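Next comes just one chain, in structure tokens: the form predicted alone.
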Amino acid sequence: MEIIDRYKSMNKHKWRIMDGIFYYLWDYEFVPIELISKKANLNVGKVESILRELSDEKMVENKTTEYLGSTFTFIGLSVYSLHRLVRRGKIDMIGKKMGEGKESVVYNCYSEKYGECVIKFHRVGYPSFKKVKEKRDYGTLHFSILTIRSARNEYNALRKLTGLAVPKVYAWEGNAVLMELIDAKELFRVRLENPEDVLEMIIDETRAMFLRDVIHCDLSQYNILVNPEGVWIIDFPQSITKEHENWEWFLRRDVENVLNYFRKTYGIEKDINEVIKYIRKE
């Protein structure tokens, strides 16, 4: 079932027990029965009985050690989160899947207030949860707390980065964005008239975004969409700031997939060196 038809099928005692989890994530990897029951306003035995229907609808995650906790698992993550958007009135209907990655799903949707949009549902580290802490510096921290980051980080970028060529962002709930649909295609996906002017768009782009203090951290061609009206800069969890140690290694990296991908595709050579040097001047 996919998340739509997962919503379709919560009722107001299911959303109560959501809540609990929620509220009590940042505290438990699985929070315990006792406290989801309190939150809730439910007894205990129905919150269980209810916990394993939500379980058999791959919503939550139960387990039993010193006490039963439940958490939550991508789609009831995301389910949670798409519900939390409707509560504060900014989506009225969501649509197909537009796409999926490694860290994220995305559907189309609509809203009252902004108009065609498409939502962003972030799961970092699920399922492959220990090869993500492996490959980022994660601590601890369980996965649903970790996929709210991911789409936190990318809100904050992104409202930063307003009026530059990113898509407008609109909400943020659990590890789920709201943002403007824009209608391109990624760069690896077309052959371009004019490459030469769109690696300049692309450079003068993150100049502008370093000079608002945001580096992309894994800017490539699958997250640079083009259309006859120009670039637009895509996919910002991992974005960092010039308070990052090693922020320098990272716009470096950006520059050479950007440039590596034009020399490739199109033979264009460009002094690493020399683009960085712009990017970084005052």
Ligand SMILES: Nc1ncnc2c1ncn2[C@@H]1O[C@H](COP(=O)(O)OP(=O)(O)OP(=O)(O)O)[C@@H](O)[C@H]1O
The other form holds:
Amino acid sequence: MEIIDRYKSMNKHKWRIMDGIFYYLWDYEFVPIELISKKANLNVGKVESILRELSDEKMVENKTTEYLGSTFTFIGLSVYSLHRLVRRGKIDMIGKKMGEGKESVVYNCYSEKYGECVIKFHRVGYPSFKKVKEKRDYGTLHFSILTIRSARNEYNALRKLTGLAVPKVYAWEGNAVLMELIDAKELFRVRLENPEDVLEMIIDETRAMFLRDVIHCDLSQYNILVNPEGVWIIDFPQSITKEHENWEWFLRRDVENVLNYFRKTYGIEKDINEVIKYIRKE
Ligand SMILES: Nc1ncnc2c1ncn2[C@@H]1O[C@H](COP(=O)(O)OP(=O)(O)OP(=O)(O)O)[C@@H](O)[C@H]1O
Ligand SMILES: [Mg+2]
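Form predicted together with this ligand structure, per the form predicted alone context:
So here's everything in the complex, that chain up top.
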């Protein structure tokens, strides 16, 4: 419950300081205290003492080089993104943690607008991202930016897929994506009575997604949910479009994962080339 506890311990000044860090994240990995101070409209001394407090709470990481700078931790970025969703009236209550993986933490939540839903906090390459310093036109790609991009990519893919068998997506802020709660179980947890039908639904869905120019890139029994009504595909941060030069390889790998699973688990044999031909058919 760390995110919720931290959220509760925030106050106006702390939010303003986090606004300042967020604003300059694209230009600095460690945002200079002077800039935070200006943006937050608080004097440097005050900002420094609050940054120290936030660092004790593991919300930010401070670093002194030629200047004192500050950046978000995963918890800090998540709490701040939650705050932005609340501020926009998108979510009213955060509930239980539903799952935690290396690339995300997922919570149940409630929104007056959308009812029961799910909030997914992304965390790409944390904390080992420090090894992957890569120069791009706007500077260093650091944890926060990579993570925000991952959330944005998932949000954009889900929007493109509206109406297909994916969660409806409601909002994106920072590293958080707010989406519909799907009341279903991961494919690998269930013993299907009609595996042929389910496999067909998955292939049809992959084709429908492909027609909208989305290739999942991590399709597997872990990212497919099933219930008596049908199948749902989740988890799109790494999805690509046909603009990607290796899209054919990724599509093939997705299909291969699914076919392998159904062969091993249910003994269903399907020719991968036929399936791919069907998916790519105009
Ligand atoms: N919209 C949703 N409705 C219901 N459950 C969901 C939803 N989104 C995610 N989940 C649950 O949370 C788990 C993790 O979500 P997701 O697959 O999107 O993240 P992940 O990046 O795979 O995390 P990991 O790092 O564990 O791989 C899912 O396996 C599923 O159980
Ligand atoms: Mg997953």
